[in-house]
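Shown here is one chain on its own, the form predicted on its own, set out as structure tokens.
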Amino acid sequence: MAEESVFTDLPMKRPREDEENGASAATEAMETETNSNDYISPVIPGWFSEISPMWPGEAHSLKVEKILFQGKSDYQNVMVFQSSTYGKVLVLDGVIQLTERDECAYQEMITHLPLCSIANPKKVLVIGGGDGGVLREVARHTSVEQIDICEIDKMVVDVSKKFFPDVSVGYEDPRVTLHIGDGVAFLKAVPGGTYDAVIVDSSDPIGPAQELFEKPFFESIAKALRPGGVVSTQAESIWLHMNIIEDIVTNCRQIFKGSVNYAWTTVPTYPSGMIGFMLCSTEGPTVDFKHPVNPIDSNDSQSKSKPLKFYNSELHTAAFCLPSFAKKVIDSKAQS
């Protein structure tokens, strides 16, 4: 099993608020202020809609079947509902955080995208992600020696190893230290040059996330990674932050002066049905995000984690394939 350490300081989460009543609330007006929304649907009783000022006149619903679990923590509600098509759904403060049906998609991506682009990686760090599932993946890679992970609710990882063991299996691997705390206070104190490859697996730029979209969060992790290490973090919808993306780029370019690359998958119960990627390396040698040098295959894997779903090295390579609106923002921001 996992060691557990205790790292306290400033939340990593961001703030975002639930209603605590579930389907219950559902004949309820909704309220327009984000304090105090209610996401168990008012206009269609039994359904669950993720409404954000992050995507403003528009929100995903899925049909809630049973509430499971309902929950506050010391920095967000939580809770996990059975759905009637996506199988168990993750949410806290009112945002799908995962599903079983498509979470494979981001977890997968988010993680084998840097660690097949390097060869070797022995060292990973993991910021956020409590669900586990960037450490299953991340369990696959047989050269991996270290995998220390720093997620801010313990809440989150107790739930998920209760109601979503498929994807919280990887706490079981024995490579794995979980460390319990802010994530931003983390990386500043680990010591330079540590690992091959940091994984951000974050919340929205809202709140005290903001801290992890900004240029002193980018230069700790590139003072905690080796010359030529890389850094994979959640980047945001095309279709809906081109100005967040736009930011993002600029900051990383002025930093990382190995490679900056945007990549995307496609996730249904996502906002706009996809999510982006920031990949990153530092200088040193020489880091092709889009041509895969350290192929991974499920079947000679140690980790104990289903076989792959999602990815394989020609959906790598498509991953940073652009339409022509995002690609000419982003080319232009990364050759600035």
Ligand code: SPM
The other form holds:
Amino acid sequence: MAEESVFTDLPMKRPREDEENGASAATEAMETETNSNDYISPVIPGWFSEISPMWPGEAHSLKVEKILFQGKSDYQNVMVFQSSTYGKVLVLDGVIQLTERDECAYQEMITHLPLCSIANPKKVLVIGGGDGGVLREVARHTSVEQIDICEIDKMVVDVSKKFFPDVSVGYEDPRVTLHIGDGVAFLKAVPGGTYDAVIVDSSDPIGPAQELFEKPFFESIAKALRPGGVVSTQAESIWLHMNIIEDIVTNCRQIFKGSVNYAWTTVPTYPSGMIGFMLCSTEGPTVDFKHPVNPIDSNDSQSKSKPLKFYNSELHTAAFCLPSFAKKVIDSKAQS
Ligand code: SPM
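What would the structure be for the form predicted in complex with the ligand, rather than the form predicted on its own?
Starting with the chain above, the whole complex follows.
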């Protein structure tokens, strides 16, 4: 079978300098004995299994109809395959980034939770998000005049434009300017107070996105935001990475003097079936993330975009309700 040969031909993960010389606290928290090159399971031929040291002892699997693309960029392995039940799937270093079927649950929530929480957002920065899905969602907001995106890996942009037109459609908006480069360096060069909102659509903290989970990066975001500006970042799963979330909450509480919150959404193809976001604001006009002041639901009829599939105002408020075990930890860190 063609699929079987592909499973053994995947390029090896390129070791990064930090992995060779000692990993960060976040990375160490995820390290196990698992071989991180075991991305494709040979156990069930014809299936993709998401095996990673970040979620030891479990691996969600999708039946593969056809491998559509495999490449190795300067930063990571990039793969696209056609699945039987979730449409096309984008995989970076063996980790699912999006599927056509459930990407709306992530892209809509990471975008509209911050942008619907402030009145008239005008300047928005996206870090990561090279597939363009967050751009597609930001573009729904008619008040927005400028959308900058800084993505480190041009191959992600190119692959998305070729295989995921309904996601990469975000690049077609004339308000978008794409910068290919390191988001950490980009943010350091941003004049203070530039943006109303920053959205960090990163992969996980093993790999090129590691620095996007560290304190200096959050400090740069706070500086780049105007008073009362908002940030939304990918903030992992309460079922898998509570230790990482605790660290992020602690850092954010020290840096963002407005409000600090954790919200979540369901994504069936992410490990544990959910993923969270940190929603923070800088000192200035109060931002109450739990009660959106800039609803987008009613804008749909005027928009050229396809209707929202997932986000609505009720879900916005509900996203901040946490299971008791997570609430206890996050609330204690938020108050310390
Ligand atoms: N625009 C979509 C990009 C997705 N970025 C986040 C990907 C996270 C994948 N891993 C999830 C692991 C959850 N602990």
